Structure formats: structure tokens, C-alpha cells
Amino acid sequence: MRPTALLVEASPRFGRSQSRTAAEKVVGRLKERAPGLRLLRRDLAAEPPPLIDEAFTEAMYVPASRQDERQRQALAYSEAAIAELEQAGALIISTPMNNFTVPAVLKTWIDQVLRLERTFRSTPDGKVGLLADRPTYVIVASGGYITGERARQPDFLTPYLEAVLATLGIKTVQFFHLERLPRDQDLAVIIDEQVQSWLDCHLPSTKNASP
């Protein structure tokens, strides 16, 4: 079986998005580790997510072999998204910081795939993950410092997302933050930097790897 990889989006940028170019530069240091790979993309900006609605709500607190086809109509999306997270072998999540925390349209699709008895368990001790762990990658572009001694700002996205992807059973995490990159130099040269060490430390190449 091909190895398989799942790419989230946000950036309502799209060709001129920090974060989405980031995001590309690691998906090509995953294929040249894994040979082969498949790679899938829900771009939630392109095509954003579904808001939770009264339907969905009851749909969700019904067994999937009791739903009528209301309900699994009103459940396809969550479906189709976690269905997405089951193949991957690893996640890419690339996303903009919006007023301290993730955009709108990331939140939406984290209340689609984080679903009570379908992706987490509730139990006396806590939430309880159903998905299997993976190597996930996080990409965060901010207009501010948002870590180390710089940081001017708050920064809920990190704890949030670390917390989302924990229950549901995902913690072998990575965040890669672009912060308050510079507008009057050649972004997509500091980018590269950047990226390339971030790389070599996180996920170093396999083209000097002795054999």
C-alpha cells in the first residue's frame, strides 16, 4: 500500500500565502523519504468547510446503522474529512494566525473531524483519541513574534491545536512558526531558509544518508 499523506490548508492566499509555501517545500521533503507517496489536499479557503448546524448536531448522537439519509447527508462532509485523516500516514496542517488563534474556516473543519464516538471517547479520566497517532507537521505563518523572548503576542492556536489533534489520538507533533517576516526583502528567499533548516532538523534528507 502506497504510504499517504494528508495536506489541510487555510490561507485565503493562496500563490502568495507564507504559509502554503512552507507547506509545499515539507510535502517535498516527505516524498523524497518516501518514494511513492500520495499525497491528498483539503484546501479548506478553496472550498471552506460546512458550519455545525441543528442537523448535524442530532445526526452525530445517532449510530451510523440507525441514520436515515437525512442524517448521513447532514454527517457526509464530517465523513468524508475523517475518512481523510484515517488513510493519512501523516499530516500537514498549514494555517495563518487570525487574532491570536486558527482562521475560522480550520476551526470549522476541526468541528467536523472531532466527533464524540466517531474520532475521541469521552471517559471518566478524560477524552480518549480513536485515530491512530502520526507524524504531523504543523505550519503557522503570524504577523507578530509569537515565541521566544520577541514575542510581543498571545498565541492560542498552538495550545489549541496541540490540544485538538491530542484527542484525537495525534500527538507526535511539529510547529514550524513563520513570524513577522520581513516586507521589504525577497520572502520567498527567507523562506527557504528558513524552511530548509527547520527540515534538516526535523525531517533531514535522504540523498547524503549513507547506505
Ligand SMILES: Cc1cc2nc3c(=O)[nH]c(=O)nc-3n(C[C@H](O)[C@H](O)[C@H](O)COP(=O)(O)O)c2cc1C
Given for the second form:
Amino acid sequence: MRPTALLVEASPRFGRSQSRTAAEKVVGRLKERAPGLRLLRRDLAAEPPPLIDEAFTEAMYVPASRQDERQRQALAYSEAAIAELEQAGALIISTPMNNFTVPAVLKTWIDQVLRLERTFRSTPDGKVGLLADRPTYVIVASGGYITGERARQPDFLTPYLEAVLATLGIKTVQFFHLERLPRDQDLAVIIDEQVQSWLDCHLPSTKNASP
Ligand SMILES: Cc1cc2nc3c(=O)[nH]c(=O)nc-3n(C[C@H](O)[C@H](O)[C@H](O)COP(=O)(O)O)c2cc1C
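Previous: the form predicted alone; requested now: the form predicted together with the ligand:
Whole complex next, starting from this chain.
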């Protein structure tokens, strides 16, 4: 079967998005390492997921074998988004930080895919993920610093996404933070500089590898 990766993007900016620009570099490196890679794209800004409504909330407690047509419809987006996750041997999430956490479209996607008895189970010892672990790369762009000693704001995004992914069963997660990039310089050049060393550490190029 062809190797498959899923790219989930959340920036409402399509032209000068830092997180989207860096995500393309990560995808480029994945394609280099796995020629023939099939890329599924879930662009949450271009097509926002539906908000959780009453029909969804009722349908999610009904076992699949007993769901009627209306309940299946209420869960249709969720099923499609989960199917993409199930196919993906690698996952890339690219997102801006919005008000210390994930943008609303990414939160809504999470509400659609993190589903009791579908992608996780609740046990007396806590929640257990039902999806397979796979290498996952999370690219976070923020206007200010959010890591290290320079941070002057809380970061609810990183621990939140870590918890969400772990609850799905995804524990092999690498974060790449693009923080406070200058606005008056060539974005592509700056991002290239920042992403290369991260890529060389987490996704080394196979081009110059010795046989
Ligand atoms: C509504 C909104 C909220 C934001 N909240 C934060 C924030 O809490 N912390 C921060 O450092 N930057 C914040 N920013 C700045 C963005 O994270 C930053 O511009 C980032 O580069 C956007 O990602 P993109 O270039 O991929 O679109 C916010 C931007 C917007 C539009």
C-alpha cells in the first residue's frame, strides 16, 4: 500500500502564512524520504468543520450498528475526518496560536475526531486511544515567544495538543515552534533557515545518506 500522510492546516492566511510555509517544507522532506507518498489535505480554514450540535451529541452515544440515517448524517464529517487519520502513516498539523491556544477551526476538528468509543475509550485508569501511533509533526506559528525564558504569555496550545493526540493514541509527536518572526524580511528565507536544522534533526534528508 502507498505510504500516506495527512496534512491538517488551520491558518486563515493563505499567502503569507508562516505555519503553512513551514508545513510545505516538512511535506517536502517526507516526500523525499518516501517517494510516492500520498498526501491527504484537510484545510480547516478553507473548509471549516461543522460545530458540534445537538444531533451530533445525541448520535455519538449510539453504537454504529444502531444508528439511523439522521444520526449517520450528523456524524458524517466526523467519520470522514477519522477515516483520513486512520489512513495516515504520518500526520502533520500546522497552526497559528490564537489567544494562547488553537484556532477555533482546529478545536472544532478535534471535537469531530476525538470521539468516545470511536477514537478513544474511557477506562477506570483514564482515556485510552484507539488509533495507531505514528510520527506526528506539529508546526506552531506565534506572533510572540511561547517557549523558553523569553516567553511572556501562557502556552495552552502545546500541552493541549499533546493531550489530545495522546488520547487518540498518538504519542510520537514533535513540535516545531515558529516564534515572533520579523515581518519586514523575506518570510520564505527566514522560515527555511529555521526549519532546516529542525528537519535535519527530526527528519534527516536521505539524499546524502551513505549507502
Ligand atoms: C486572533 C488572533 C489571535 C492571536 N493570538 C496570539 C497569541 O495568543 N499569541 C501569539 O504569540 N500570537 C498570537 N497571534 C499571532 C499569530 O499567532 C501569528 O501572526 C502567526 O504567525 C499566525 O500564523 P500564520 O502566519 O501561519 O497565519 C494571534 C493572531 C490572531 C489573528
